[in-house]
Each structure stands twice: as C-alpha cells, then as structure tokens.
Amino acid sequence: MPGIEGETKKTPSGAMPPNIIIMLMDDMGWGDLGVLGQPSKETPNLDAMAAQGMLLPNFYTANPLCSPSRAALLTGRLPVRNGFYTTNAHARNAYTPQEIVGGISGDEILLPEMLKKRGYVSKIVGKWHLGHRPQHLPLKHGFDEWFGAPNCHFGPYNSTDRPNIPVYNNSEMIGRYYEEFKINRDTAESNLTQIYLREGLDFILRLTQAQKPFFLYWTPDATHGPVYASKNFNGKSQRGRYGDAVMELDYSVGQILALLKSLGIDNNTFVFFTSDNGAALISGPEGGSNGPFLCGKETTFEGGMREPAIAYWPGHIKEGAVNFQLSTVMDLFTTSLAIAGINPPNDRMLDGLDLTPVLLNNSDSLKNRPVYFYRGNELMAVRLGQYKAHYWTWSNSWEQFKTGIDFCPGQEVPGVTTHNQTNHSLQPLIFHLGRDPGEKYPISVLSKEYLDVLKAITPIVQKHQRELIPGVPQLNMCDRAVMNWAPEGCKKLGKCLKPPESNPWKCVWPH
C-alpha cells in the first residue's frame, strides 16, 4: 500500500466529524427522478430529498460506465489515471466481468483509507465492481464492513462455463445470486434492495450506539437489468418494472433519511444520492429516463453522464436550493475529505474538487472548471461553462446498431451519433447546453460565438492533454481461471467450484 499523505485539519476538541452516507445507484438516469420532470411522479421520498437539500442538476460520472466511475469515485481521480480503461481497442468502455484479471490498483488510495485518519468506520453495502479477486476485494482497500457483490447480477449461470456471483458478508461469502439469493428472472422479484436497506440501516444504528463517525457507501443495484424488486413493490409502478425498483430504492432512501432523524444525527450526517452512469436505453422500456439529454450509458453524450445528484445535510445546507455548478463524481472524493476534516493526498493528481463552497456557501466560485468526457483512453469532449466541444463522436459499431444494439434509440443525430469513431479535432463541434440540452444543432464553425468557445476552450484542453500521466490499464487481460469459482468461505459452505486452467487473453470491449 502507498504511503496516505495528507494532514488532519484541526476540529474543535471532542467533537465527532460529521457522518457521510453516499447513496450510488446504478443505471438510473437523470429523468428518473419526479424532481427532474419524470411524469409518473414516483420518488416522493427523493423529492423531499432535493426539496430539503441542494439539487445540482450539472452533475456528471467520471465515466458512462459502472466500474470506471465507481473507481473515480472512490479515489477523487479520472479512469485514466487510476488504472480503470483498456488500452486494447482505442476509446473502449471496460469494466470487471468476471473474466478480468485486474481491479483497483494497490497504489490508488480510496476515500475509507482516508476517513480512518479521523476515526471512521467504514461499510460497503451492495455492488463493488472494482475487480473480484482477493486482492481487489473492499476491505483491503480500508473499508471495515461489506456486504454485497463484488460483481454485476447477471445470471443465472449453470456453474460449468460460468459460476453464479457470490454474495459477501465481509471477507467471506454466505452465497450466490440466483441460488440463495433469489432473483426470479420471469416475475423480477427480488428482496435484495430489502437485504441492503437493513443492511444500511443496522449499520447506523450501531455506529450511533457505539458513537463513532462512520461512511457508509450503500451501492443497490436493482436498477440494473434484469431489473428486480420485491413483492410490496413488484407490479406498482405506471413505468413497468424498472419502475417498481425506482421506487423501492426511492422507499429505502426514505427510510435511510428517517432513521437518522429519529437518532437525532441527521444534523451531523452529509448525505448525497446520485448514479454510477446514465439510463441504459439499450434495455428499452425495462431501462431509465436521461430526460432531454442525447443517447445513454457507453456513450459520453449527455444522456451517458449526466447524473441525477441531491446533496443533504439539514442545518448545513439550505432547503430547496437548486445549483447549476458543474460537478462530478469525483468531487465527492475531496468534498467527504473537507467535511471530515481531512486534507486529501499530496502525491498524486486529483480531479475532484472541494464543493463545501457551492454546499454550504451556494457559491459559484468554481464555476470555470472543466468537466472531462472520457472513453476509454481518449478524450472525447469537455464541458466548459454552457458549452461542450466533442473532439471525438461515436455511439456504437455499424456491427454493433446492425445487431439490434442501440444506446440512441429514436436519437439519431447525423454527424453526432456517429457509427464510425470519427475524430472532430481539427474543428470540434460545439453546443451550448443551455440552448441545446440534446446536442442536435452544433453551433456553426463561422460564428463569432464558436470561435470565442474554441478559444476559450483549446488551451484547457491542451493543457490537460500535455499533462496527463495515464495509469497502468487495470482492464487489459481476462482469464476464465479467475472468475469466482471458489471464493474465501466457500468451503464452509460446500459451494467451491473447480476453475479451467488458466488461458489469459486480452479482453475484447465491443463498445
């Protein structure tokens, strides 16, 4: 493990840093929410939310896939510079299946190891995604509780080609998906999200008890395809059943938010609810919403990683505040540091920013930054202000769309949703947001206001390029041999599998 640089800054004595819960979910795109415009008004619990916190309708992922971003996330850096991209194809989206070989790095330092230097404990609760070998796995990299998955649901699998995932309580698993942790792929019902709620809410109520400041991470993936919900929930939504998980996760954040009133902590408890990626429209009507914004997940259009974000913490943020500032996953990273009185490290790059300013403050004061769309290993598009210059456009293969696969349903834009990899450098398109939230009409190159937004935004991006020293990719190589054939506690369990041997190949990432 790296050395943790950073100092603690000084608090005054005897008092407890403040609690940090971060809510991730998983696919749920920016219309989700009845907040932001979604019509069937069926998250009355993060509406509330936002009414009683700050909304921040400018906020995006790292990366308009899971993994990646999660690993922005919890390390405050780009996926190209902590490890998370491939370089097998040029400006592919990776993840951890589980045939990879790689997972976070033992050189990135995660937010839980920080938190330790202010006494927090520390608890994951549902997907991981940072890699699925012993090694890779949460509690060692400093978090002190786990229980979830360190992979995707998909399945069920037939334990000859490909295992089921297993379910950790901790180091050890207690089972898999699809065996004793049902989800019935005909009806889409599941009581995981039930699972992880209490899982969650014992988890606060001990920390409470035992007075320590604690982090919890509450990762639910329900939202996820195959989508699942349980019984009380199964069948309830006018939106279908990605529907019905909206609204169990939307129920369980109300319960989360209930219990610390109840403790009388939710004064001294930061809470912020956002998605991994956006909508997967690829799954049609059992996927999400983006709202108005162009394409989905994979994508580093609009749709792919703009985020629904509400930030929470009553007598710290003011109510019903709404803040258009760009920011991303990232700054949760260095903005859980600053609330806890930690400075972040010293020896290395950060890409996420302190927003205890716009917070607590409502301020605007970081308003010039930029915001980096990456795919893979290349730099697609920077959002500077109103405007987004895309130096690369691609949605997906002509192989690909001609198979039925489509991150752009009804989306077309031509010359926008490319089906080539079609490099813009010489002459970006750019779009202003504001006037355009679906990047359909670039603004003409022989405008004034292009030419002031390219001037504008050609240094930054210079700059960035010119001084970006990339991580050593994590997500080159799978292995069959390494899926989870027999993970820590399978013994107890009678539930090892026998592994293929080991026949290393360089992942193939279509997308």
The other form holds:
There are 2 protein chains.
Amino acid sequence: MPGIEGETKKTPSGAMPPNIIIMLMDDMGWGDLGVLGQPSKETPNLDAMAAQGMLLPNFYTANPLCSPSRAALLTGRLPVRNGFYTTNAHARNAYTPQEIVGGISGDEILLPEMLKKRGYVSKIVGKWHLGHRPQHLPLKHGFDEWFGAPNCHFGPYNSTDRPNIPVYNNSEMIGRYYEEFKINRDTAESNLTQIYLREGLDFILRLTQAQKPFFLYWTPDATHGPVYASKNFNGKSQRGRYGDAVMELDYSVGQILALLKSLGIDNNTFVFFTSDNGAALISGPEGGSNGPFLCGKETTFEGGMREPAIAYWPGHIKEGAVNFQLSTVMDLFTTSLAIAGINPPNDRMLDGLDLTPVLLNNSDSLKNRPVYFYRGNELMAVRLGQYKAHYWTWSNSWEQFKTGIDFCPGQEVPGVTTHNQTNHSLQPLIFHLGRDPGEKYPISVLSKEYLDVLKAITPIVQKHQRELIPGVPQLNMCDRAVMNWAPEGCKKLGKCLKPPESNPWKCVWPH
Amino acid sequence: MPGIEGETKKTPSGAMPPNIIIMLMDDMGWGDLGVLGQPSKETPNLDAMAAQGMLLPNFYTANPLCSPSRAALLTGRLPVRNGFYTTNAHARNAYTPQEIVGGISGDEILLPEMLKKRGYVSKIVGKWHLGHRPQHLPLKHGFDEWFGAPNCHFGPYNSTDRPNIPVYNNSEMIGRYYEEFKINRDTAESNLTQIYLREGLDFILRLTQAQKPFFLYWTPDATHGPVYASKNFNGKSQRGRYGDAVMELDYSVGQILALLKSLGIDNNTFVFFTSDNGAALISGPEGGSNGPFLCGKETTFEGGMREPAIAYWPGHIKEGAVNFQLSTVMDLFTTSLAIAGINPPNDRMLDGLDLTPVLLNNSDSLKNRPVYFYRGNELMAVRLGQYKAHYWTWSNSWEQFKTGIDFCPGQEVPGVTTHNQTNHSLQPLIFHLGRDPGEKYPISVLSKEYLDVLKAITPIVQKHQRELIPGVPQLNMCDRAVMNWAPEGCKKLGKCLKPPESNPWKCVWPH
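Beyond the form predicted on its own, can we have the form predicted in complex with a further copy of the same chain?
Everything in the complex follows now, all chains and molecules, and the chain you saw is the first one.
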C-alpha cells in the first residue's frame, strides 16, 4: 500500500480510538430537514440529532455530483486533485456510470486505509460510486467489508444492452437490483433502506462485541431517483414519494443512534450526517429541497453545493450547538484522522481541514478558510467568509434546457443562472450570502464593498490556481465492455452476462 | 357599542381569564426564523419559544398586505367582509396610506371590544394601520391604551407636501417619526424597537400589579422598509440591516417572555407570534425571506400568505409540538375569545375558527377547513388539505414589472407568476403543497388526482362565493386633506400643520 504517511498519535479522547460513522445521503438537499426549514418537518430523528449535537449550516460538498463528491470525502482532496473529473470538455461534472472505464486511482489514499493503522475495521453500506471495475471496488481501497452496489440503482435494464447493477456482499455479488433486490418502479416500494439499516446495525453490534474500533460509512441511496421506501413508509409522508424515502432514512438514523446508546458506545462514537450534493431539482416534486438556495444538483450555486450537516458525539460535542464555520466533506477525512489520532498523509496536498476545534470547542478557527467550487476541471466559484465570487456561471446548455432538463426550475436570475458557460474571471460576480443566501443580488462592481472583497479574494484564488497540480483525470473514457456484465461472484449465482467487444470512446458529459 | 353579541362563559383555564399577547411582525417572512430554516439562525429566542410552545407551519394571513391583514386579525373576518379592500380595480390590495379617507368601520367589532366584557385592559404598541382619521384610531375601537403610529414609518417628508407620521401616546400625538422619533436612513439606526419593547414590558408589569387581565397587541415595524435597529443591534447580524432588525425583535420577544416568567404569569398568559404578510421581496437583500415558498408580499402565492407562527402557553400548550392544521390570523380573534371565555358575536359571519382544540389538545379537528386567499375583491386561490387551487394568478403588471418592481425576484414559474391577471376559474391550477411547497408543478388536469381534488374543492368554493356578502369597501377614496397634518395633541406640541383643501379622488392601487 504505497504512500501512506500517517503515524498514530494520541487520540483526543484517550487510549481506545473512537468509532466513526459517516452517514452520507444521496441527493438530499439542505432544505430537506425539519430543523433546516422543510415545511412538513418529517425528520424528528435528525432534528433530535441536531438538538443533541452540532448543526453546521455552512457545510459544503466538493462537487455538485455524486462520484466526485464521494471521492473527495474519502480522500480529503478536491476531485481536480484526486482525478475524479474529466478533461473531455470544459467545466463538466463527470461520474461513474456503468460504461466508465476509470475509477478511484490506486495512488489515492482513502480514509479506511489510514484508519487501519490504528486497528479500525471499516465497512461501507450502500452506494460506492468510485468505479465498478475490480481494481476500483471498496475492498481494494481499505474497506474490510461492503454491502451495497457500485453504481446508482437506475433500471430495470434488459441484461442485453445493459446489465442491472449488482449488489455486493464484500467482494462478491449476491444479486442485482430489480432482480434479487426489488425496486418497484410503479409503487416506488423497495426494502433496500431496511436492508442497509440492518447491515449497519449488525456491523456496529458485531464490532462492539469484538471490542474493535470501527468506521461505518453508511451511504443509502433511497433519495436518489428513482426514489423508494419500504412498505411501512410508502405513502406516509406529506411530501409524497421523496418524503417517504426521507422518513425512512430519518427513522434509520434514529435506529442507529439508539443502538449506540443501548450499547453504551455513544460517548465513544463520532457520527456525522450529510449528503453528497444538493437536491436533484430535475426530479420535480419527486426530488428534494434546497431550501432558500439557488438551483440544485449539477450546479455550483448554493443549492448544488450546500449540504445538511450534523455532527453528533455526546459528551464531546456540545448539545444544540450551531457553528457557522465553513466546512466541507473533505474535512471529514482530516477530522476523522484527528479523532482517530492518526497524522494525515504528508506526501500530497489535502484540501480537508481538521474540524475538531470547531466540533469540540465550537471555535471559529476556520473563519478565514476559502471553499472552492469546481465543476469538472474549472474553478467556478470561491467562498470566503460571507462572500462568494463566481468566476464562471452555468446552469446547463440551451440544448439541454430546451429538452426540459432544468437545474433551476422556477428560478431565473439574469446573468447568473446562465445557459451559456459565462466567464466572469475579469470581474467576478460577488454575493454576500448572509444578506442574500439565494444569490439573487450581485454586489455592485462600483461599490467599495466589491473592491474590498475582490482585493481579499483575488490573491487567495491566484495562489490556489498557481499551486494546483491537477490529478490525472480518471473519468474521460467509456466502454460498454466494462459494464457490470460479470462481476466477481456471478458464476456461483449463474448470473454472468456476456460483455460486448471493447469499443472505448471519450465519454460525453452534458452537465 | 352596537352589535356586540358576546357573552362571557367559563374560561378553559378557570376563573381568572388568561392574559393574551399577540406579537405581530411587519413584513417578516416564514423563512426568517432559525427554526424555519433561515441559514444564519439568528433568532434564538423565537426558536426557544417554538421549542417550548407549538409551531404552526401552515399558518396564513388573510391578505398579503398589512392593513387588510391587521383588520382581519382584529375582526376575525376576511377583508372582503370587514371592508378592508377596494373596488376601484379588480384584484388589488389596498391599504391605509396617509391619503386614505377610510379606515375600520364602526360596524366592525374588534377583539379588544369583546375582551372588555370580561374586564380585559387592552393596549396596542406599535403600528395600527386601520386608518388614521380620529374615528378610526385604536382608542375608538376598544383599545384602552396605545403607543405607536397609525401608518408606516416611511419618510422623512418635508411637512409641506406630506407630513411625517405622528407617534401617539393614547389619544394624543407626542411627536413625529424623523422628528422627535429618529430614524436614520443612512445608518438604519433607530431605537424605536427598544421604545416599543419598553412600552410592552411596562404595560405587562402594570396590569399584573393591578391584577387585571390584559390584552397586549405588540406590533413593532422594524422589519418593514426602511428597516432599522438600535445601536446595540446595528451591524450585528450576518444578514445585514434586515437581520439586525430581526435580531432586535427576537431579543425583545425573549425579554417579554422572560418578564412573564419572572412575574409568575407565564402559565396564565397566552402568547402568539406571527407576521402580517410575507416578506417584501421587492426590498431585495434588505427584505426578509419566505424560505422555499413562491414570491412574497402582495401576492397570493405561499410566499405572500404563509406566516411564521408560534403559540406559547406553558402548562397548556405542549412543549415542542408541531401542528400542521391550517390556521389563519382570523383564528386569533376567535381563539382569543375562547381563551377569555367569551362567546363570539353571532350577528355576523366570522372567518376565524377556535384553535383551542389544536393548541391545547394538538388535535387535527380543522383538517377539512378551507383557507381563502383574496387579493382585494377577488378570490384568487383556496387551500384545502394539502391542495391549493388558484382561480386567478397575478404577480404584478408588466408596466410595474418593467420599472423594476418585482414581487418574485429570481423566480419565474411559467403560467403561474403571471404579469397579466389570468383567470383560471374554468380550470384552476392545482398544486400539492406537501410535495411541491414552491408551487412550481401544477398537477396535470388530465390526472385522476386533479379531478378528485377539483370535485372536493368546487362545491366548497361555490358555497363560499354564493353566500359571501361583501362589506362596504372602505379603501376606495383618497384625499390629501386627510393626511396627518394636525393630529390630536399637535397644538400642545406646536406641531400642527395646515391641511390643503379637500380634493378627493379614487385611490389608485397598482398591486
């Protein structure tokens, strides 16, 4: 395992390193939680988690699309560094559909690899999304266990043009979505969240009994279209199918926290709840809510990038705290290492910062840190303090927009939600997100405020861009031959499919 | 005092009738409270009030503009019944600027008139807005005390074309805004909220010492443009000037609740917090937030009509309850009477319902009640359960819109946020507000759901319209002679101004 530089150090909480649980939702928006203003207020467990932990209203993802966001979380690095981006076209979000050739590079160090140094046992439950070819799968990148799928639960497919997505138990598939693992597209019923919940609970129980520190990366995908919920939740929400999925996830979070308590390990388990990107507004009323923010998934406006975020660690994190420091999914890498008492790798640039001063002492030590908003290979925007400067704006192309694909339905801010990739680098659009969280009122370029902000931001951005060494882009090539035709374990099940001849092409990323 | 039909009955809480405090904010939006998702979360006292009381996420005003909303609250009747509307043009919101000839009719019965029957002493602190001519002022309509102003704090004016708005102490003016009562338009500094707070606290203390039941109608206007805050709050918010005003109001709410507690009367005082209409999005970043809802003040979309609402009554209302029943400002009339043990007037149609089953028993007894959304003389929309049917849509006229007046900045829903008054009566636009709180996705008219909803709503609306007897419109005539030139008390102060000759005209209401 090359390049791991971490050395163990004393943990903040003493000798036995704390367990770590990261709950990563899929396409859930900032505005989907009761505590963050969803009018139906159907997340009592998450609201209670916030009331007993710390709410971070200024928490961001690293990319407004799933795969790069998840790669950033597990590596502590921007997608443009860790390779989870494309250079096929300018400023396009890329991800890992079945036809992607690439995935997470062997040169990257993932959180579970680091945690292993202090004896952590790591499990991912749910969607992986860092590549589905054998060398990219979780057990090749530090996870000891996996229950879930490498890709989104799109489908059903006919197994000729396109196989259904496999569900893995560790290194072997045990079935496929829509086959052994049912999702009813008509009724939106599936018991997948219940399965993922049980897998999580079993792992926690087992590792606690074995007295080993654990890292659970719990990544259910019920709120990603096509959304689903199990029978007990189907039709229960005021919000329709999407709300049913949220209710079941909220219930599951409650079950996990309750188990920690009943096992007496809640004081020794750091739990963090967030989402991979903003709500997919393209899904209309079957998608989530980004509250008062502009646009959604795929965009670098607040609706695409700002995430619900709750940190929970009884006895360590002050009950009911709200901290406005800017923080990101990449901080979860660095923070988890700090909690585990492991030095971060020192042979590479990390974008994640250690949040423990914020979490444990409610400090404002990160108040001068910038947050970068990338879309593919382009730095679209930067936030510093309350200000956000847009160097590029783009929602989606006119061609896409005219087919009905709208990342900002019902919203239009002239000159901001542009359908052409618009370069503002010479005179960035600057917003004050405190006064104007909806990014509707660019500050006048003639004002002293604008000039002061520009003067503060410009050198920071210039340094960032000067020093950035982009990683090798991993998401450029596609090939139908690499699809999930014959995943490990398919033989035992008699579920191997015959792949077509290899015929690679440069993937086309419309967003 | 004609027409008062009320008779006292036993109060729910025993012999001594409970005090009643209604805190009515001005242009504060649903999304301005931390507990309702404002990202800066700067309302700790209101959030605590909600945590100790009941949050009503589906609470509505009766009109998206101040005067009619306030008239509805105090009469328990829709503006189209109590006369607070105009027939000069179709579907226009009217209010009470200085040139208005009319005001609240002597035929209407106001809440303090009713409460007097059980010995309540009533005070209004802040903006009245039900007419400024002598016969319309609060002490002529049941209030025993008043400290505040009859109109908005627009200005400063030059006293020749237009007088500054007087501030009254009871029946006499004691100064004018921008003169004795400073508002600095450059710095947005004014200590008015502190004055209104002190007036409220003094009244509570005095009436408690006198052992008399009281009704305090506390209506500060710091969040109405031009927004203001006092020195201690100026510049303190993350949200700029508007946020400063919110912080000071939040602080004041905390002070009032703390006084109730320290006097030991919190268990015998019903407190309700809400706002008169949605946030004035025309004010841009110096206006408030309507959270995820569409448009704002002046419109009958959710952003104009849905209000933050907290009921608080320790020992009577369950701590931390959230009740999704539909309720309105008009219910505050009826509910206050029920709490005071007074039968409502039976000689007229009331639109307000008694919320005590909801508040005291967290019941869903109002689940089938419709809520009507009027703009002036027109029924624009109806909500029933989760559904809202729009019979008319209109934001504002093209002419107004082209001058930069926008009630839906950054928002545009084709066919919904129309700039022509659009009649959908034959086929109303129907939204499911649970799935689609932002009113972006009209339900397909071809769906079974649409037909089912239409079938349920139509007879209710037809009955309402058939039986409605509109009141005499009070807001049709304007005249510069009726402005606040020489209010009662001006002589003592040497502040009387000479009115021009009477020259009445039909008021023009652009919205």
